[in-house]
Structure formats: structure tokens, C-alpha cells
Amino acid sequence: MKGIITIVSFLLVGVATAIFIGFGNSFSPEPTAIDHELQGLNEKYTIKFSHVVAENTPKGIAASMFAQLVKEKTNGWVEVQVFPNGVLTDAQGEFEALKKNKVQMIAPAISEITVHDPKWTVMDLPFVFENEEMVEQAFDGRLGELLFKSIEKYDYKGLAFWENSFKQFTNNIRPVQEPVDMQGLSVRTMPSPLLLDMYQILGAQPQSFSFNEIYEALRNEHIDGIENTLSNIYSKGLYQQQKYMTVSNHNYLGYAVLMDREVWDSLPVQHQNSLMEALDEVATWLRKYAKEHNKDMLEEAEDSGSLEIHYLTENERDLWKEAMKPIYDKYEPIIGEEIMGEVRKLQADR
């Protein structure tokens, strides 16, 4: 009886070992997705990062500090290649761009993207928030989730909120203090229907032109004023060409990374993650360095004499406000009661 054991415990044990080395090929202890998650790592990515302004502006620093990051993180293995100024395309050839895949990546101003998806008009409220902390609570809470979610519907990826600064409007004929003072003025907008809406309500002539046209739209008096923040004022020499400005604080120019989804989800998780980490290091980093530069900006403005700087008074504040109920009248079904539920939570808190 105990041979018969030894035998048959003899042959379990050969099968056993057969079986492992004749299928030993195909069976892996580890779960598939962990194999999923490595596979890519050997190849080499590269990623074409467009952007439209200058390289010493907040955007433009952020985004050679965004490719060097994510070289160090990748061993190399993701390569980002940044293309300012807008060499590549404009604004909004961006977009079309990313879904060609002749870009990976971009990082238009928010209110670019009013243009593709409706709801992100509820950054270019005019004095929807009172400071850089209100900002901030936006970018960071559930605002900014509800924003990336609603994009994801037209097959972007929305990575990161890369900030700048609020805009200040600059004009070439005249003071503005009060609403009234904008009757009749051709200003350059970016493409947002409710910009073009909000200066149409102040008796403007709002007109769109890309952000690499507007100094010789200027030079050539094709338009009077812009809006816009202090680093793109100075970077792109736009304050040569103007005679006033208005510090308003009438609207915040920030910025959204984007991919296309599918090109995103097509590379490996762990540069994801390396990506990832990268973005969220450069946005810590441009969230200080944006305020302070915009601030030395103006102070340089002030210094320089080459402007007539007029700063809103509340009362005067109060007036614009006012003048730009009918614009939240019109575009707040259109943004939708989430969005704008998270909006007042905000404006509640301050």
C-alpha cells in the first residue's frame, strides 16, 4: 500500500511539473492590468505643446518648465516639445490641431474654449470674483471638476488650470472710468460669444482678431483698446500702442491643459502619472509667480509714465455691475444651475 502511495504522489508531482513547464509560457501570477499599466514604457513619446504667446510670460515659462519636469520624471522617455508665440497655429487652429493629432498638447485662455463648450462662458462673467483666492477655490473645488467633466463630452482631456491674472482694459482715445466711457470704441475680444455680448451691451464695437494680430491691429488703428492682463500687455510691447488704462479687474484670464482623450488615454499609466505630477508642480509654482509678476508689471507701468493709469472706484464698480446684469441674465440657463450653484457658493464665502 505504501509503494502504491509513493507512485501515485510521484506521478502527481511530474504532471504538476510538466504542466508548469509545458504552459509556463502563458500563465503570469500578476493581474493583466499591472501588464497593461508597463506596457509602452520601452517607447519613446513625444508631445507637441502649442501655445500663442510669448516665452517669458507666466503661460510661456510654465510651459518650457512643464517640458523639463516631465523629462526628468520620464527619464527622457517623454519628450515635450513647446511651440510659443503660436509658430504652429492660432488660437483656435489649436483646437482642431489637438484632433488631428498634429498636437498633443495645448493650453488655450478659458475663454477660447467658450467657443467649444458653452458652460466654460461661466469664467468670463464679468466680476464674478473679487480676488485670486476666489480663483483659486475655483480652479481647485468642485468648479474646476464640473468644467473638466463637461469638456470630457467633447473628447478633451482637461489636465491642469494654469493661472495668469485678471484683465485690465487699455484704449488709444479716451479715459474710461465709467460704463458710458465705452460708447463707441472698437475693442479686440477673444472669440467668447459673451465677451463680444458683454462690450455690444456697453455701446463698444467688440471685434476678434488672434493674439499674434493684435499689435499691428493696433498700429494700424484698426481697433482702439484691448483687455487683457499685464504680462501679455508688456510681453507683446501691446502698451506702446495705447494711451489709458483702466485697471478693472473685470474679468481673470487663466488657462486649461488640454489633450485629446484618446491620444491621453493611449499613453502608459505610468507616464500619466509622471505628466500628471509635473502639471500639478508647474501650477503651484505659476499660481506665485503670476500674481507677483503681473504686480511688478503695473508698478513698471506706473513708473514708466507711458500710460494714464485710472484704478475703479467701488462706486464705480458698482456702476460696471450693474450695467452687466443683463449679461447674466443671458447666459446663465446656458451655463446651468450646477455650475452656477457652485459659482454663488463661492461668491457666499468671501
The other form holds:
Amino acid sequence: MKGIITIVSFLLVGVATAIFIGFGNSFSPEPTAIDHELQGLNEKYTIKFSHVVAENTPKGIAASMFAQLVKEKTNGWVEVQVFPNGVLTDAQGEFEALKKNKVQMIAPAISEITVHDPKWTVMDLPFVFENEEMVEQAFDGRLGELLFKSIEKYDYKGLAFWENSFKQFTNNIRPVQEPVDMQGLSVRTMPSPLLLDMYQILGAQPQSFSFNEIYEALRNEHIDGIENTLSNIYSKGLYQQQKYMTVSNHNYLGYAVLMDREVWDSLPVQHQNSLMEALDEVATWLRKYAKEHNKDMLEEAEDSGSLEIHYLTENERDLWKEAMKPIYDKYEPIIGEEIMGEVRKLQADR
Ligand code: LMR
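Next, report the structure of the form predicted together with (2S)-2-hydroxybutanedioic acid; the form predicted alone has already been given.
The complete assembly is shown below, putting the previous chain first.
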């Protein structure tokens, strides 16, 4: 009997010891430390980068430059494959492709982003920025931070702001100098709710469709006019289909480089740093190039003689700003006081 008790005791002690040692790790309060800094650095990453403009445009050149810089900075461990001209999908399709991980990076116009985060309509407010310096302060400062913070609610990671220029009007019906001249014109614009409202308030008929469809829509006279930057008007040959241009600088066309938040978070920190370095270098180059290129395209338009060009006078700008007040009344509450406060600071400092 005594022998049995001894054996059972040994067994119980052995089982207790095995439980403590064998599962000790699973009960430890601290998970095993994972070195995210090094994890995944010996894996190749491919980033498909989709955009909708030609390769020789400011954004097109910037995307190619970015791809080359990333290859150099990651010693080829990260490859950025650029898909220009909307070859994969149009601007709105890029958001879905990002969510389905069919592409991993996009650089849509901010007006396209407003469809997904209405606070971004702040950048579409008509005549909100007097010049490029104000836009740059917005992108570089608290306003840009607030926009990137806002979009994270929709699971996008904002990585950089890229610039193009102010937008102008072109059309085939009449010279546009005052708001009343827009009445009855069918105008293509991006699908920003603010832009659509803006043209409706002016008595125009806004139509929203993809960038690649504009040329045919003008050629077939499905629309009378468009708004866009000089670089886009020229890169798509749209000036050949238009008689009148109004240099209004009524809105600014900028871009935001976006990734899906989960995909961004899955990248090793070292690669994230390389991507951000490359984006910063490209943004610095693009800020200068976009200004110069759009200025050159305006001079080409003036020299071509193919467009009757009108420059809004200060008095005319005041008429447009007055006509646009209902837009501010509607969208300031949507944009919110925190972001509008930053706009007012920029306007006060100019
Ligand atoms: C547009 O559709 O007019 C713009 O999105 C084109 C661009 O510059 O991306």
C-alpha cells in the first residue's frame, strides 16, 4: 500500500512540474518580443501605384521619380510598379482597388477624396487660397495634419501631399467673366459634392465622369466646358476642343498619396521610412516643377492663339466670391470648426 502512495505522489509532483514548466510561457504576461525593425527585411515587396494622368505630367513624372528613389533607398527590396493614365481603373475605382489590395498606392486629386471623407472639401472651397504659398502652408501645416488624421477613420493612410496648380475654366459657348456667364453651361468636373453644388448654384449643369472621358465628351459636344489645371488641359489635348478660357484660379488641384492603413502598417518600419524619405524628396521637387510647368502651359496657350483667354479682374473675382457664399454656408459645418479655424489663420496671415 505504502509503495502505491509513493508512486502516486511522484506522479502528482511530476505532472505539476510539467504543467508549470511546459505552459509557463503561455501564461507569461509579456508576449515574446518581435523585432518589427528587422522583421520582413529579407522579403521583396511590390507596391502597385495607380494614377490617372499621362506620364509626362507633374504627377506622372513624380510617380516615376518616386519609384526610382524607392528602388535605390531599399536596395531593390521594395519595387514600385507605376500604372499611369488610368490603365488599371479610373480615379474612383482606385479607392476600391486599394481596399481590395489590387493596388497598394494611389495619388488621387483631393476632389476625388472628398467623396470618401467630406472634411476634405475644405480644399475645394472656391477662392479659399489666394496663391500657391497659402496652399503650401496648408499642406505643410496643421491643416494637412488634420486632413490625414480625418482620413484614417476611413482606413486610409495619408502619406504626402503632391501639387499641381490652380484650376481654370474652358468652354465652347461664350467668354466667361462673371458668374452669370456660367448659366446653362454643361461643365465636367470631378465628383466632389462641393464642386457639383458650386456649378448648380451658378446655374450651370455639372457632369461628373472620369478624366479619360473628357476629350471624347468635348469632341462629341456632350459637354460645353471643363475646369482643370493648365497641365491637365494641355496633357489631354483638351485646349484643341475649346474656344474660350477663363484664368480664374477658382480652386486648387492638389493630390494626396494614399495607402490602405493595414497594408502600410504591415510594412517593416525601415521600408516605411524609405518610402517617406522618397515621398518627401519628390514633393519638394514637384512643388517647384508643377508651378513652372503650369506657367509654361499658360504661356503656350497664350502664344497658340487657339483660345480666347480672359483673366478675371479683381472686381470680377469679388462677384464670384459673393456668388459662392452659399457654398461656404453649406460646407463650413461639414468641414468643421477645427479645420476651418486653420483656414482662417492662413487667410489672416497672408
Ligand atoms: C481630373 O479628373 O480632372 C483630375 O483627377 C486629373 C488628375 O490630375 O488626377
